[in-house]
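A single chain comes next, written as structure tokens; it is the form predicted alone.
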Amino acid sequence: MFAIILGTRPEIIKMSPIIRSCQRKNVDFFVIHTGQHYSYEMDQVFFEELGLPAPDFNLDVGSKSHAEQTGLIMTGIEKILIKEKPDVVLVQGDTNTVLAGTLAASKCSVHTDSSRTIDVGHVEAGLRSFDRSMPEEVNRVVADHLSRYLFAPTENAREHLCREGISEEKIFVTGNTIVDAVFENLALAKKRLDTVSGLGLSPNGYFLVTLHRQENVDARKRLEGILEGLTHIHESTGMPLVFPVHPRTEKMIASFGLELEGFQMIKPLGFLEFLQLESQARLALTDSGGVQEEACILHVPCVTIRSSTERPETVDAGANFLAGVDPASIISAADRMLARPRSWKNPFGDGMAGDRIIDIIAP
């Protein structure tokens, strides 16, 4: 039996193809939901829209600092596995969700019958910005390090877990579940939803605006630099900036007093809400290793707001350039990216990275 964990809106959309490829092939498990986003729009809305079963188990955390959030949920998720006792645990990714649940079932298999551990699976292994004061790096570091099966998204994601010594008969190439995902609910999405038009929208005819990520938000001279470099952008190309506003994003603005120009701010969307927006911009903006990941599959330009990244595979390719925080260099950014053609490769994997990963842990 397994145990799937997710809290955040990436962890749903890219364990989907997993849960799915558990029903297809009739596997045992159960899904834990640790709340960590902390609106409905955020986390619950996306297994509705998904079709996806409603989590075995809810922790409901919500949002709290790095340490009493990890705290509370590996107190929960503890509790959980030392009842249910699954084979394998796995999660997905970078976020405290991920941290916790693979600290508690890493120790929790001293609770359980001597013969028998719970075996940590770590979906999007080998990931590095080689960033040591993002928070991400520190989650997905640890995690790849306590992890009996990794599943590296690509070669070069392999490449890197080898380097830090991680035993190569742990680690699969597997291609990414985003585009499994994508696949599975781009055809979806326009079948059931016209959201581009909906929002006084023409294809290729905007820009697409994510903000979320602590370093970026938090501070307000560069949240306010960001912005200021995004404003330019729009006045010097006319076109609306549209920006699903992150809730601790929006918190931030209006706490910091902020004025936006240019910007057509609407709530967070939905996933197939999103991945039609996304499929029509001519141009994405971002601070999202998600929506890198994203953009390239769907052959649209992105600049990354941000002065590392753990989708480097995505500026090989040529679809993604990384701009840092500085607004004459986000400025600098968009432009190469407008004037380059959509013509990469994606570098991700064909659409069976779920099946995959179900085929090596249940074989």
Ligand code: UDP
The other form holds:
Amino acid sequence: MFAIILGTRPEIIKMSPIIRSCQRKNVDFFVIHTGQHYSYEMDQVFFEELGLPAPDFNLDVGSKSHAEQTGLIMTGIEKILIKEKPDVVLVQGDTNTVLAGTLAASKCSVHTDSSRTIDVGHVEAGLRSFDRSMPEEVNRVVADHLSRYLFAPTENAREHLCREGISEEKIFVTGNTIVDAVFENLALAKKRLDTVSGLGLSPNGYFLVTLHRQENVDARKRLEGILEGLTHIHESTGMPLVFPVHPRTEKMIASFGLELEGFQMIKPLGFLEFLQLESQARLALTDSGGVQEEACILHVPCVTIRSSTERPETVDAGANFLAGVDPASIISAADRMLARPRSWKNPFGDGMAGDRIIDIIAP
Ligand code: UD1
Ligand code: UDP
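Structure of the form predicted together with uridine-5'-diphosphate, given the form predicted alone:
Following is the full complex, with the preceding chain placed first.
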């Protein structure tokens, strides 16, 4: 029996191929939702659109400081694990949900042999930005070092793990489940919706912007500089900046009292709507991990508004440029990526990662 732990938008999306694979293969599993994300458009919409079963448990932790959120999730998960006694717990990515799920499971002894704890499987293991000031880097390093199964999306991720002394027999290069999710849902999205014209846009006639990293949006000067660079790109090209605004960013824009120019600000979109918008964008400008991957998979050039990335495969492929956060460097990165031919190869696998992961833990 497996426990699948998730709590945020990207975890729901990237765990969906694993849940589907369990269903197809009749593998016994249950889902714990931590409630780290809880607004309809950050949570429920994905269960509905992706046809996922309702979580078996919801901890409803909500938004808190890092330590409080992590502690509450650990306490809630421990109780469930003691009762349900899963053999393996799967976590995905680098959020506080992952950190707390990994810590709770790896210290929870529920087997008759009391020296054995619950095995953790870390989906999307081995990513490194090498920037420990990012909360996500701390979370992923801890999760990797405590996990029994490390599902690395790429060879590069596997090498990071080996270099940190993690035993090779624990590491499996599977591809990233985001490829499975994109392949499964893009065709469906095209059949069902026309998000681009619904927003009054034309294919290749707009830029897609997403921003939510704590270090980018919680500091006024940094956020103002990024927005200034983006506005300049709008002014010099005449193309709108379509901006589905993450709730953290919405809160910070309001609290700083910022006025945005050149942006078409919209609520966060469901995955099907977002995939459509992303696949027809002229360029994606983002600080999201998942958007860097998806833009690469969809052959949409990407500018990453950060100084480091844990997805260097996208940069090496020629699909992504690491711009930093200064207005001038964002502008020149956009110029550079607008001129780039879209002929790169997707480095994140063949869309079978979900099945591969389930075959490893449930042979
Ligand atoms: C979290 C993850 C980040 C991930 C992102 C995906 C951590 C440390 N951060 O960041 O790695 O990239 O999710 O989107 O785990 N809020 C709402 N409704 C919600 C959720 C959040 O209004 O459903 C608002 C709250 O004001 C909250 C803020 O967003 O304080 C931040 O939420 P939080 O989950 O702490 O961090 P994210 O920025 O979402
Ligand atoms: N996404 C979405 N609607 C939006 C913005 C993003 O469905 O309005 C999806 C996107 O397709 C990707 C994931 O959310 O799969 C990325 O999540 P996010 O940027 O919040 O987190 P990160 O990947 O940086 O952890």
